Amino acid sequence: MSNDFDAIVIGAGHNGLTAAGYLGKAGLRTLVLERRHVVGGAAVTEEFHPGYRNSIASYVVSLLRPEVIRDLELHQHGYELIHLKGGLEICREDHLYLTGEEANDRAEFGRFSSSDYDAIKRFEAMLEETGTVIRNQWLREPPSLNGGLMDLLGMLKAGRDMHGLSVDLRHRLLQMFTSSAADIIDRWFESPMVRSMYASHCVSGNNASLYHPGSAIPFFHHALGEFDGEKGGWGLSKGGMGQITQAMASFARSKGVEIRTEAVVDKIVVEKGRATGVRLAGGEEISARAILSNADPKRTFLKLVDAEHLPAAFVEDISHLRMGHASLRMNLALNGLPELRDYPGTEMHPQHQSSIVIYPPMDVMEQNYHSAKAGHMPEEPRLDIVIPSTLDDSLAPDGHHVMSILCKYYPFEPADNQQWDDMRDRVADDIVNHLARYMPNIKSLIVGRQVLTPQDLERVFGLTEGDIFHGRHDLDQIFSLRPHPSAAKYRTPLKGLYLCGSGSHPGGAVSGAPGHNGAKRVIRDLRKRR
């Protein structure tokens, strides 16, 4: 082997790149190995049409740690804000306007039900309330279920801060964990629109039926989110996600990090029972003292790894993960702004720079994860729009726009032997067809498009299943079971090898939370070798 590190970084996506910067701030010398051509795995920004820049996979943020953001300098090395001006909720004939300011959205929820609003507030002061336990979890090691001094310790922590909830709150958050979500929002509101406007937001983040146990789960990504110190907030990166990935790369260059693209791991080498290092596709071995993954849980152990050097019974497990986010994602080139159904006229509109969700009722979105379970295509999707350009104008022409659009439920493997790369076209028709009933003039508009299937995500960006969170966030796939508890504090059952990616705890979304406990367990293992 070539080139001894301390560390070997496999994947610069976003939390692979946080922990590259912590180890090169920790004066460990470190290699990242990328297989794409570019740094920031699903958090980039790429020319899509010519002309046109978006980020092609993740496109908003509010997960993305403080402690991160201030760690890695991301403000010094190029990350800037945008703040989206609100939040546009479609469905069907109905829709609300939301903007934070009470007289407003008083007045939008009041067309539809005289008490949502207040209950709206109360359900939301919940979640900020019991969500700061989850909150105070995400930058600790999860306790192992191994029971050791400082896994007490841990749970001394957590349990610190669950007594520090009203026994009300405690009471609520244990319901949150174990309640689906349809009974969550049967419990809480009343109108229809508003019990469809929540099912939407565990739609977002989800792959599970609103009224299987822990769906309501998702309700903590929204309520855990901080956006330039806004608590739930949620907005933009100048210049796209590439902007954030650019940023931790550019940190972590200036700690000596070594970034190498193009760089294709077939391998994890093992020898006399440990990590030594990697073996590239073209054949040449680089080691290591300590290896760490962002790939997937299921890429590492049951392709990087061969099974020889792990348990059997590990690996059984790992091969049983639910993966999948059942996501497509269209990016569409505009030659001018979309008019929108409840706001017409061709000028910019408050509500073009917001978020815009168009969704169908409830039972419908329960039906469209069912289909997708069976490999059918939904009729009526769920469509989580930005447009980016309406904010900054340096991803399209003069004029021009840009558009993300996140839409579900699409199968992985479609049904009757169907393949995606055949139908690909035919769906995001269908799909422009059903944008068309709330944004007019928008199949005149699109000069170009891009469309990311399911199988599209797993083979452009190496997520398993096309699962952009690298496992699904059930019960028992979070916490001290993610994804395993041989691995749920992310050291691994093969010594040498380390987890940093959105398969470990806390899970997936752009947080750099994974990368930044991931490298500080490396760190304290290292100095204790030493």
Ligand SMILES: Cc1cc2nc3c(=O)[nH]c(=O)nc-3n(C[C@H](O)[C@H](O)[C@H](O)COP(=O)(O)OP(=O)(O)OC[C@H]3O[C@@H](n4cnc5c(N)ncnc54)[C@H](O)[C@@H]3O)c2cc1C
Second form
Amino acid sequence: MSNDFDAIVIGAGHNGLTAAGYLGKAGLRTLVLERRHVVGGAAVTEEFHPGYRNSIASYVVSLLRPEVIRDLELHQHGYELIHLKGGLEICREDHLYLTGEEANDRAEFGRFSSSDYDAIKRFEAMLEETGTVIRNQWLREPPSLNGGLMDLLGMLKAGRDMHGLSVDLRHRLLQMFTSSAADIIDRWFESPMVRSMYASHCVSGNNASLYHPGSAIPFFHHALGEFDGEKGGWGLSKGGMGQITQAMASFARSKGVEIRTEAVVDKIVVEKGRATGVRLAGGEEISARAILSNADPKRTFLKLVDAEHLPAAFVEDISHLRMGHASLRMNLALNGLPELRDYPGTEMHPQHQSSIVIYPPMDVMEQNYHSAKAGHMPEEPRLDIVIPSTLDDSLAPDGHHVMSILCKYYPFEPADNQQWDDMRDRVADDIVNHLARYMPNIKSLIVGRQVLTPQDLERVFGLTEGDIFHGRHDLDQIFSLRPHPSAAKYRTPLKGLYLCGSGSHPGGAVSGAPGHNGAKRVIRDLRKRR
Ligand SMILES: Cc1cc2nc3c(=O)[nH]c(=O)nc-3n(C[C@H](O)[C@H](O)[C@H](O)COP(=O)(O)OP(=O)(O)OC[C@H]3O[C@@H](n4cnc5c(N)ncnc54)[C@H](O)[C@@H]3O)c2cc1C
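Next up, the form predicted in complex with the ligand, please; the one we just looked at was the form predicted alone.
So here's everything in the complex, that chain up top.
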């Protein structure tokens, strides 16, 4: 049978588009099939209320690999960076406004502790140095547990990076992976304000107890990116996150890639033990030499492939992957600028243009995790906020604003058989009431809102169990174990089927790394098969 394409990518999330860009650049005839009406997956800009556009899911950038930006010519295709003006950290009556300038930050932390500023600088330097080892692995295939010479070489490379660290830093690196966030925080910081701030950083990337070994891994997520060359920096994409994926799609098309939206892949077609194509929901079949799935591992292996084509133990393992991020996402359309409790007045302050995080003390965040696990809502949630329209006038009418809020922890399945559809508005009202403690006029400004519960994240974006990362970043679900030892190198147990999404190494966030790595694997394999 002749193949319609060299490669089919299931899903036009940013990783699917990244993979398609590299495949197209390598001269492979590539088709991308996206179930939604728009490309981008969790990196999209949409009009969520008439006249108001926003990044409705992911909203800040840091981990997008510079190599991907360069190779896919994203700036030439419309990706523009916007710098946030520091960070406002609010814990009940206290707040910190951090700009990265020593005089400011030392004075801010000095209000809570005489030693924490210096401890933070030492901690950040440690993260930066140890993090180099991790950063170096991002665009490499992780070594396979059952591999050969190349895998040994891969391990040696990782070992060599580690060897470059001092003994103390090797110790610190291993601690970061094996200790709990609470232990790390306890080891480094003194004041309750700073301890809660760091706990809150972990909560943003985790769905785990702060006392769980491995719960400190998100520290790396926060520290290892870079924005416009600034290590550890976070910022915005002008026009929203959708501008990044539009740029990726534009690059891919310029390399001959075909992208179809509203094209739901129903099944991966298997012939003689090999994935040979896909069948769309309408029945159309399209063949290709390689199939790449940008969908998460559970969706890929438990829904798109019939179980008979995969080893039973593998299917069993995949069905037990831990998913779920317990995040609720809200977008607000505002007819004016919210007033900040800590910076009163109606004029714009730099704090409006910063990343704003509102969190309870560490013990309450821990309690919130356990409550959500039992299906209950938090009384005092952690809110991660940006008001991108204060820096980008393309999103809302003049003088109006849009606000992104990521709220944690919210259960995927509420307790006592309660249904999200019955409680969405009530829970959202509670969140807005909570927010009003810190932004006193917020309620009077809201002209529209979009509330995406964890179940909505699954329904809208296809994220199984609402997992924003396609699977938790737990110790046993990263690197050579992500999502499974037999699928960690982007190849899967089904010949011809590859992974290219966040469920693969190095995991979730808008990085482009799994898409890059998956595509490189396919390009090498197809060249061999020619
Ligand atoms: C609410 C939220 C907030 C976040 N905030 C941030 C942030 O601020 N910064 C950050 O770096 N990261 C953030 N993340 C994480 C990050 O956005 C994701 O990890 C990342 O975008 C996932 O990219 P992906 O390409 O791997 O998968 P996805 O974006 O999930 O793309 C997969 C695509 O496959 C499609 N698909 C699935 N099944 C099929 C099928 N059968 N047929 C056709 N198409 C299919 C889906 O529709 C989707 O478009 C956030 C995520 C969410 C949900």
